[in-house]
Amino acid sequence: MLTLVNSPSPDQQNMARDLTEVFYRQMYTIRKVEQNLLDLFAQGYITGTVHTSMGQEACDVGVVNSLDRSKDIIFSNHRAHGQFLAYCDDVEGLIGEIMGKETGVCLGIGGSQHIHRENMYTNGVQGGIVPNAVGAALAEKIKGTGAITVVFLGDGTMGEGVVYESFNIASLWSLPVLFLLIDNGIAQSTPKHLEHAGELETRAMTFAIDSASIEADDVNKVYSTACEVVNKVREHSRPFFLHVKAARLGPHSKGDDTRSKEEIESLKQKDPLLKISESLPVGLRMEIEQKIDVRIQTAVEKAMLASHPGLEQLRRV
């Protein structure tokens, strides 16, 4: 874990700058990919639905970068594009997948919500991924791999009973799983205070699961906290519940956003992408953005030309 003291050495300063550049590249990529996906949906090139995580990039990037990608396992939900890109940077595979093309990471069959690559799995069933993550953590513990699992939840999912059954088993059997709650304060169009009684931050504590709460307005803060938590889960083979407050700047999916313009503008003042961009030299930032913009445009053009999966591809699944 990168820890900066009050008077960092030159090496530490260089490490911090390098990490900031890496984080900005990932966060900007996520934001631009998802903006492009919404545009493609509006133009009729994407069927089904698209759930974006614009505004939540600091959580996706900070947490995924704290993991050991060679062995740790990620389970996520319908809002997982950012985590996928932070995990493997497969812009081309993601765009092709969501457009339903055979160049997609799952041959265009999984779509926006059902994505799989290596040790990352996503599913649109609310709460359904939670027992899967617990089961995977049990398997890794039995095999002695030293791997942990992390499962990304939304605040709406905290109304699912299977979440609490999973908390119980994970604690009872002392399993290496990180329950990561991204709390953006709204489930589709229902504000959290109309859906949940009490505080979500304390839900896991009754199962003797250590918990913490942070705000995802600064990717470096999220990364530092996630490193500590991941190390704790790995070292002690015990579950942990990390509550992350984040702002969802975009709609739930497509254009279904019932919040006022004033509320959204207020949330944009804490945009983590804006915050990290201000820490980079203007020239470097513009160079990064230009390269990423070109890459995404090329990926879209490639997907446009690609074919939809045929019967032969479907038979292989």
The other form holds:
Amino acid sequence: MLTLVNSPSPDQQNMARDLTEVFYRQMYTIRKVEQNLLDLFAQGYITGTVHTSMGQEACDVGVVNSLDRSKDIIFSNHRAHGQFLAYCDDVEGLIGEIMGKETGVCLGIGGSQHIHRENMYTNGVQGGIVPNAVGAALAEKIKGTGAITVVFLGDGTMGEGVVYESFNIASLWSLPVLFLLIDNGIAQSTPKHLEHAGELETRAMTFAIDSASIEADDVNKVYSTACEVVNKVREHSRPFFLHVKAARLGPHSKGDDTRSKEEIESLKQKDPLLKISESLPVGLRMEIEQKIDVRIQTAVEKAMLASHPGLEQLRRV
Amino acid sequence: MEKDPNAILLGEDILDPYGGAFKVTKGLSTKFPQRVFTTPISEASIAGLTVGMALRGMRPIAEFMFGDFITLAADQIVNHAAKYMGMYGDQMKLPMVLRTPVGGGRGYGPTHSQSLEKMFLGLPMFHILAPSHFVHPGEILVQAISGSYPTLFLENKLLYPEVLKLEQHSGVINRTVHFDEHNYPVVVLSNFPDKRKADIAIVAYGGISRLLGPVLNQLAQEEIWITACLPVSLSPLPIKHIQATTEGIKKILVIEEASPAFGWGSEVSAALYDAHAGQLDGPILRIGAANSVIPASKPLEEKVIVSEEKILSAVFEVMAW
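The structure above corresponds to the form predicted on its own; please give the structure of the form predicted together with the partner chain next.
Then the entire complex follows, led off by the chain already shown.
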């Protein structure tokens, strides 16, 4: 396993300080949007399901910001709100979508788990997006665009066979794809030790895919590692497997958490939002939070007033 | 592949000198070495890769060595290929083709002889095509990959050695071609020269075409007049074109290679009952394979799958009504 040493130069340190504010904005936006979504669900304004990214914001923000948004491609899964907001900051589009309104980024047809904007695609079935991401990486390699593809996986997804087929092909054909495993240690209600034999960190190594493992409590750390990894993937046109240990602070979806209060309280000690907030002056932080609160409130109000999509907006055959 | 640099081919054992289990891709890896990929035995990922490539503007064509293996790619077909075009509220195109040999008659046994298309019929935003030797399969393949939809392209194994029959008149058989809403051919055959109404309309597709030539010839000798309709597109079903062909004919026989229960023929029959209510002499007869595994033993396999004899006896049964 590669050791990725986080030793930023002074220039990078300055840049990182500037980035902290950007990262905080994004992470706070994600947290607040997710909290609003859970509230809206509880109030009956959202149907279906909502898988929140609470606790995983450092991973979503750190990884997505390491990409070249003009060309890189993201595939993600059922828990993709955080990555989506980090990618395009479309608060209105996301809230509208999840509320099933035509102002949603996919007209309310896709909902929480099926979102697409520009080069980001999500789908709700575990594992299936992985060969799609490998195919996208192959397409971009053939086209010579220099784009890389990142695909977000969860620890639960590592039970799907197609993931390993995709590891094999990505390595065999030297494709520029980053397999990004967010390991929150629990799949819906089932803890990792009831699902997986052996370690997840080393799963891709047998396919000759370089791998690394980091914690997701510090966004700056995730970001610098992700930048290094993304550069490697792009430069060498090789796959990479990055295992990120994260805490799922919220339920799997809506309110279905079966973990003990003590366990969740202990996870909250690792809350990446708390960590980054401590590095910002209180005044600045309050100012940022206030603006974002207003922005989200406005987006919710707009979605409330918006219409639902009509049958004519569905494609047929 | 000459015309479009975005056309990419992938599949198992497709490289020269082997050129694929049925030799369909022979020569292509030599001619286009950068665009032909031999894959591991990973059907789910082969389908998944084609979806990913199509999402990114390529026009990938994947070969599944046997149609039976398509079940391994079912999640990619149902939840990925068929969903991306419909669930994002945009006008995305997803041109990709999964080609595969289907059908029995070669003694391959239960898991290498099936026609499993019924598992995917009716799936929105997913097309299923089955050319016969009365159309040019290569042209239809080019049409599919130049289009907008993810497509399953079924090649009946026993049609591979057949000579294409594209002429307007061949002995007693006349061939005309209509085009459906997606511009795929609907072939209409008849075994009589004039404009009379046929005694029986036959609706079928794919490899059944191989049997229809001899059957129509023999029935002409017995002065039993047949109009046969062979749509290339199984799903979506070009039902208006089929109905126009069967209109005014009192007896209808629907033939498919798979077992008929819960199948293509059921859908065709239901639609034809709707269209021709009260105008038919009797029930629509459906025939297909026996509802069993397809046995490896050749003589037993012949009893299970559709044959000329079975079609003829079905015709005589319908004529007796």
